[in-house]
Amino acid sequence: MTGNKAAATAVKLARVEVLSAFPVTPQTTITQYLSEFAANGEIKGEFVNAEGELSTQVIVQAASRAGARTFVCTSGPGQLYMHHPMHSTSSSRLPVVMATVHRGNKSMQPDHTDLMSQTWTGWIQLYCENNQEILDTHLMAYKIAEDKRVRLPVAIGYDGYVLSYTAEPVEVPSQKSVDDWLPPYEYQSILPKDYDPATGGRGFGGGGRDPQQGWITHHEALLNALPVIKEINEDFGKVFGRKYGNGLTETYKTEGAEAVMVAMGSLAGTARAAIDNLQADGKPIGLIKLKCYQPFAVEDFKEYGKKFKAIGMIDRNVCLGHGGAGYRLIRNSLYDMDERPKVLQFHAGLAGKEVRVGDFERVGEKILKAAKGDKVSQVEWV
């Protein structure tokens, strides 16, 4: 099956309660394909039409407050026009579940600017390489966002075109081995017990109290979601036979590697046959996909930091005037050790270029290189 054909069927297994989308390229058959199975009955719950990609958003936050299980989906522009609501979601905790199927900011083709842009609304962010996983992550992530250790939205990324429209095969659970797994929703609230909607104004500041107090609740339950997201990826493969890393990151062939190259989506499957084929002419340097962006997963590159030399991160973005996501996001966590990796910086993939496994090659190849200590440019648009 397609990747939205995948998201749409974990939708389905996850008995989702209301959903609300608008068709935007390349997200438009996810909403045919909900759309048919409310037809069909197949699916239980309300599909919601609506005018645009803000109001879908805050249709499911409201539907998320009365306590159904919901889910919206979409890319590009339309991930821009629901950033408003994507911020009031969020601060109020709400589990919803969302798609982003990559278009990027300047063209109609995939790249990760349009969720990456989100990175402040405060949403959980999963990154998908390939259809199986699609599929796979929509249901752990109802599982992760409905935990009440974290009560956060989490939004699933998955390339638009490689991915969305492109059919792989697809291992599909049973409905009863996913109702098994996933319970019911129950919503619940956040707002202090104390909390009197007299004198609380909107949000946690009123009644005396630090006004600040959401936006630490909120940044603590983004923090405390990291051992939990691990927890259920590894409690999901146990249960279905099929697991991502820790969840938050999963290595390639890093065993005895003096380097690695970092890649996200479904980079990180071409970026394995490069890995592949500089095994096979002996050269040491392995893969980490980045699953979790965020929260990010600082303690595991902390390690990394201390096995590899070099580390070559492979942004299929650029936050302009800045540089690439994950490149600072790893530069960052690595600042406090004593000794650290060279950290190289590649942007790949942006406004759909076509990325091969010989481009690959060539940026595990002047990672190695750093990693010897030779003198390399620290930024490469490949």
Partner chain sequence: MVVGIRIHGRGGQGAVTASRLLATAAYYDGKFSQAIPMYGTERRGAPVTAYVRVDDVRVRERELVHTPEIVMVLDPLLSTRQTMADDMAEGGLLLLNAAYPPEEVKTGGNIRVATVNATNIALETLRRPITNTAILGAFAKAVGWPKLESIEKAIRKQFSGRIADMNVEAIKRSYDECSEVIPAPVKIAGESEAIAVGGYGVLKDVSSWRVFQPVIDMDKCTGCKNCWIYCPETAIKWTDENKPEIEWRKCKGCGICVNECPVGAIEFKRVEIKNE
Second form
Amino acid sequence: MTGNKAAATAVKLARVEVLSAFPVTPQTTITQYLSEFAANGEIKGEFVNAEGELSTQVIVQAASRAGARTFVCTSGPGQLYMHHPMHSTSSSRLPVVMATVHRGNKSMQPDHTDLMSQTWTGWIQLYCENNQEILDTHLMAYKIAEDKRVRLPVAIGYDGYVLSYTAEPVEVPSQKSVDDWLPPYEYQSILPKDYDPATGGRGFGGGGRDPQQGWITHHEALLNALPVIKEINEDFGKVFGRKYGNGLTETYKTEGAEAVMVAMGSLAGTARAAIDNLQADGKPIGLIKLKCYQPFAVEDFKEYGKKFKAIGMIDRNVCLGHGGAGYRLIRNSLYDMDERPKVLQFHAGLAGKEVRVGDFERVGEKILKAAKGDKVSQVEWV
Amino acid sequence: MDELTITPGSACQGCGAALAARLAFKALGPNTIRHGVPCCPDSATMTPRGGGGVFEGGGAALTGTWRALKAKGITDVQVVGFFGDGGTYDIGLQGISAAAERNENIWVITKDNEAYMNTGNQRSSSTPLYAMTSTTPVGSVIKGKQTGKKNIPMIFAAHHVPFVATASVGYPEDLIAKIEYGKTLTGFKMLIIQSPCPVGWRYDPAKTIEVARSAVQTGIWPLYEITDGEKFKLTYKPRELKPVTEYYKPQARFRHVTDEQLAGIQEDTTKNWEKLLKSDELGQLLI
Amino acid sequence: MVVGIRIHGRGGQGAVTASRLLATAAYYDGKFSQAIPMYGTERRGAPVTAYVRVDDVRVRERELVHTPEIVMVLDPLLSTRQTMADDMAEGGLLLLNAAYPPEEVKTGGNIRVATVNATNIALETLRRPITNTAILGAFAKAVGWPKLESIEKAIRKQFSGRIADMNVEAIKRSYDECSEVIPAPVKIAGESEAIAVGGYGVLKDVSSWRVFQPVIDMDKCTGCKNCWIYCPETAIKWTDENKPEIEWRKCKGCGICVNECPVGAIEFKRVEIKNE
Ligand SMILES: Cc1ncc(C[n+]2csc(CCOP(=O)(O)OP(=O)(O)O)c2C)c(N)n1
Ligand code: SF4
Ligand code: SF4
Ligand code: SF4
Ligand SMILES: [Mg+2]
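What about the form predicted in complex with its partner chain, after the form predicted alone?
Below: every chain and molecule of the assembly, starting with the one above.
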């Protein structure tokens, strides 16, 4: 099953009620699979093939407000085009779930620019390593987004081509098990008969005299989502037998490691193979997979900061003129510690540039050097 | 008239849209600035490109180029958008409509292959009733597209712009004549060229011209021009229309269409044709 | 043990589907597999490479296959090129769609070769030169896996009805018609040239796209110019003698000119591939 089929299958299992999409490579086949499901009556939801991405986001936003479970998906330029309404989806605290099939803005091939450019819209962002994780993460995303303690939209990022079109075995849970685990979306009615002019319906916007209140509430909601994401990941593991670290980050072979590399999305898979090789050679380095990019797991990284002498962040992005997105967040998390590890920056896989097992091995050796106290360059484009 | 497309291009064998590009740019001539938005085939021409190809921004991009030329006192250059139906009918419609309303001195030429072919044949609002695309598949419950084709030329006629016309790759002389006439006009000009796509419409690539011609001869795609939103002229008038089945049958995208559905299409097509004939007689567009 | 496979073809020949069918069939055989396609926009004739990894354990790495143990070529013209064998593992297997026996393969190196006339099989079973299933049966024969039943099962999962039946027939015939696997007759790899079979934008030469090609009978030709005006690729030049002339590097073999000639002066002939 390809990554896109895994996403479409999860959407079907989640009994989504309103879906909207506009084709763009490499997201397109999700739309096609969903269309087939709809044409065969396998999904009962309303599927709107809209005239552009801006509309797709607004359609699911309004549908979510009206109480429907929703799904939208896009890639690269489409993601950038729908930026504006993404702000109001999240500030209205609507549990929309979106798949972003990464496509770099400078090529068809993937990097994380499309979704990371949306960071300031305040969605939860989860990244996937393989096609099984794509399916599972979509199911978890609905539970997270609709949890009353969260009520935020969730974006699920996975690499175009590398996952979207790559076929590999995926275990599909039964409809019944998903139905049992994921109850229907409970929402506040917007029907005229239920309308209370005194509150004006749901209002998360300004509130009170402080014009900043909307930002404060939204920001806190994201921070408060951290423990809920962990909890839902745990619960998913109990029911379906698969979980992804603690839901925010995952460690791989870090026992006895002196240093770690941090990778996101499909790069983590290749990194695992490199870690196996490095450890087979007696090199004490492990891997941390960063699954939840937003909100950021500051506490996790403080723990890692205590355990490891060097951390190398591999960013499939560059915030131009600033640096790697993950790198900056990790360094920021560690600043208040008395004894900080070395933190190195690697940019890799932008515009879909292939990253090979050997590249990760080299990266690993360099991080280990830094852990030993040797002088190495701070930033590297792999 | 020189060939201005750079060939061979990346289009599939027998691509109608590639022929549309060839004919259109031949007629437009070398004093042309071309804007493209994402679509296939990405026909390259020997004329300069005007912009970065933002899919949703065709009308605005043309406006920017034309206004810059105007500000510099250059008025003899054809500023041409060569878009797909997705770019004109759907994602870019708002901007193109706005440019038409402002009567910008530009061309919007659309190679209409009735779906988003570049991304693998998804429906657009130009996809005709019942056609199978990858987002309007033939399933056990729903079979093909359930709504009809948007009538874009008439929508733009209602903007009262200087020139709106339809064309077909099956009728090159008509296509070229329309562009030559449009070149004499100042203001907004639109040409929609029906451009069969063997891959998406599912027929033998050798039949591209045959399919295009049959669309015209059956009245599915009438050839006409509208000036100033009023003056109407049919530019191809067969004595009698051929039955629509001649157009539908060879295309596998319509394979599932029932006889009853075809009868409905025949009825609508005849009705529309009679209305156009009447407009043609009056020389005045009847709505 | 992990086995890496590289598949070459052109858009329309079904290389991506071949990779998925192969990965699925291997999975039915009880292996773990991964099928990775590499293509830009999905245009007919554009170059397509796909990769398959088959392993006894779940595949985690995401890099492409860089030293394939097996290379399979769906396109007969590509099959004549040394480039197909680039970076192959020592002793690897090169399976070609070719009308000649492996003894005549000119592709050199420390590799083994096998051939099957997949274009013929495809034209006869599917009535189109879509060569993916018409070579997969030969793969099973030459490599020894996946089981023919597994490929059939994968095909029936992907296609249904008559299309599935035709494709199943194609793999069976291809299994039967696959040649012996022999050590490459040419031991030293020749010069490998980059191949531009397609791409985005402007191409240099699309001769390799033609399965059929137009042949003009000048005696019958009346000089009406139909073929010239309708050729999408400007592949027909107009000569001083008022006659058409085909510029071969531009002709994709679409057949429009053949169809539009009012006097039937253009014949559509199957292209013969020279193995040189
Ligand atoms: C904002 C944005 N959304 C989606 C895309 C992906 N995309 C590129 S071309 C295309 C379809 C083009 O269809 P059409 O305009 O009909 O041209 P055709 O390919 O059929 O010639 C799409 C959806 C994009 N490039 N940008
Ligand atoms: S898909 Fe259709 S429109 Fe696109 S290049 Fe091929 S034939 Fe032309
Ligand atoms: S076969 Fe097609 S590309 Fe070749 S000359 Fe004829 S019309 Fe042109
Ligand atoms: S279409 Fe036929 S008759 Fe006319 S110029 Fe071409 S070959 Fe000659
Ligand atoms: Mg189109």
